[in-house]
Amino acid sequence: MALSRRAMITGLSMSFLTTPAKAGAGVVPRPDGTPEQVARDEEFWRAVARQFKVSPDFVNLENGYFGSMPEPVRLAYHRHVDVLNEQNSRLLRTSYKKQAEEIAARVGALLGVSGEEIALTRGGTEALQNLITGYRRLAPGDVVMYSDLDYHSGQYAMKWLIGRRGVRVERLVIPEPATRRAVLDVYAKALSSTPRLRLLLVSHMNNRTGLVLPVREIIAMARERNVDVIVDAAHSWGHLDFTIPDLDADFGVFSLHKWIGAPLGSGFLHIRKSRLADVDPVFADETYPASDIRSRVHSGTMDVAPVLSVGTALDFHNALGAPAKEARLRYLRDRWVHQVRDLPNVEILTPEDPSMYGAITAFRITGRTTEADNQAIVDRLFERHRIFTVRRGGVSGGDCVRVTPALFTSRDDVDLFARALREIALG
């Protein structure tokens, strides 16, 4: 049965935030106010952060990777893999199936689309790969494009097709420092001066830096030019509030265990109905008609109990709200950038643009541009301060260091790493 995006949001315990894991713990409500109001709330998000069973022995700023599941999660999954090992291929070839649509349904759902145009993958990397390489409509000669920031493994997935489709790639770069006029100017160029240009390949939020781009603005120049484009939102979704329509997107993917806190194996990719025949079916796929978009995944036996367990990671979205889950993370990056702004050694790679930036965003210490020095300023920060970060390579002006806040940082863990900045800027 279709559900509405309403009927996802609406009607949903608060008991996931409210009460922590253990039994007889107290209930917190969560406050009354505005996103950015709730975003402040300091013991409302520690009611939170009590739902992820975290190490206590670091403080975590690399949260890019993966999310961690909230308990409620991480205790459905576990009773998924113990019935999965219990029935075996009973449920693979019984309810699995049933259950998997109704999973595509609900996604689709709060994305505002229909969960036909939805198809389940192990995680976004597999989704991209999938659209790239069974993208149909190119020719020798035609040129396709990806930018510095877009991640390592679409890059690849784009330079396979020169030998696969006889294509060009050319590689453009996002300008620093970065703004919604810069970034659409660059993009606008590109495509007016490459008139073979068949596909871009566009990250919504990038791994990288946490840029986030104006997908929508770019898709409809790409459109006039009849220029196609694949919307990596592996980031984006479930840190950010939006539907595939407000992006206006015939081709997209997405990670459910990142910003969602499935477990770790579970995103999917999305075709616009209309657009289906555009995207060979994996491998000649027989398993689903070619008019399915199923037949654009073909997986094997895969561990499904991160599948299962989708829906209790969406309730948990739910519950939270997305606008409140996107002002939190923004508050968090806004508590660290805004305390070493006024270093002039530190080049902070998102800008104040509030619709371009999240909870990731990189920063790099002027003149240290190479891999030896941002790996140095990560094991500094770990190795004086128990702050976990990571290095970022790619991005054209340089090295640089990814901090990703989550939804169980507190203010106080923000407020150090800033500390721990300043004293390497400065040191």
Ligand SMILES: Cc1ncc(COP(=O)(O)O)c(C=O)c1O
Given for the second form:
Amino acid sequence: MALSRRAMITGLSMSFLTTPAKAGAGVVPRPDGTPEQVARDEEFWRAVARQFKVSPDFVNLENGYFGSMPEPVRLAYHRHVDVLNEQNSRLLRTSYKKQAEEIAARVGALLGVSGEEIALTRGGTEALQNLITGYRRLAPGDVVMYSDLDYHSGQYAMKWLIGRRGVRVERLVIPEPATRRAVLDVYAKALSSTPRLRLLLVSHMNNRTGLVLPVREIIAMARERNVDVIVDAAHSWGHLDFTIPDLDADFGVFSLHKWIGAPLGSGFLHIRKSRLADVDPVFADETYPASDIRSRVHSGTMDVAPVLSVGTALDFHNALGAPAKEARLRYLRDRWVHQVRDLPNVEILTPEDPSMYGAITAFRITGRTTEADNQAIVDRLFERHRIFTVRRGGVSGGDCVRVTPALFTSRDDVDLFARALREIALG
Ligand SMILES: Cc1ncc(COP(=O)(O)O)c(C=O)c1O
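I would like to compare: after the form predicted on its own, may I see the structure of the form predicted together with this ligand?
Expanding to the full complex; the earlier chain stays at the top.
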């Protein structure tokens, strides 16, 4: 008997939705409709939220550090920890290599590239560090560039190149307000006015304000000048619906423990096959031949339970579907932003261009630009409203407060936050 959409999420099948114990189960059937319609179906998202065992003690709007695992993934992870402990090196010496290859192949297929262009890492940071420090087309006097909004460990690795490769580092400032045109103009100017520029780090979605950059256009402009781009997609993949060919990227950094919902300790890097020789094997690794991308990552003996759980996380991601996830996350951001954006002293640090944001958006109260100012706002949100957010620094325009809903965030949660922010802004 075919169940109606409502019956599927409200009726007899409810027990299925709330008992995600079996492997691969617990995935909520997605209702019919466009991604935007699904995004507004609060009943469906309540069912999705039940897949996350998160603290009821506070409203977590700080999901930009890492993503909580949905129940199927948490349970798979626990199982993999047990199996790893039971089998010990037998697992690592026999089945693990093949399982890791299968994960890389699945990740590659979702991203529109070959698994041979994917090397698993313990997260985005390891991917950033290995790509930046291994990038070999640099000569003394060349210039590498990042922006004020790039991730701090990416910035550090770029500065590390000064001593190691004799390069100069330049930092560009992403303009506020950050329109598409203004961003492209800043990159165009940097490219045309920096003749020795060889390498650009570009965050697809940065961790400070949440701004999404027009990466494809930036890569195209850079390529015309023989400048390579490392795309930091740690926050964007699993959050926004795109593939690597959509970006036309040669080098990419990804995290699986953010928006894919895999356990902490999972990520990967991507190098286009034809560009592999432009990145050194890490620490002169000889475990794999230089023609194998796995020689660009050597993490040593590590916890492989997170990697082994990635398949379940990808199942959950696919069941919801990237377009519905993206639409829901953007809807939650729009919902609070549209309640406060007209307040004269509230600066929203992502523009009203849907191609330039997802769930993450930072705000600033005009004139309150210091660390102390913004920490005070974060503290007040928590103490008075039990809403958890985070202060972010490093933005040229001043510190701000970052707000990041998750798949388990409700419309009521973001409405509560919007009311609290109005009170702060008007008070
Ligand atoms: C934009 C960006 N890049 C890279 C990273 C590093 O990723 P990971 O936490 O997986 O090491 C982060 C982490 O927050 C990030 O926000």
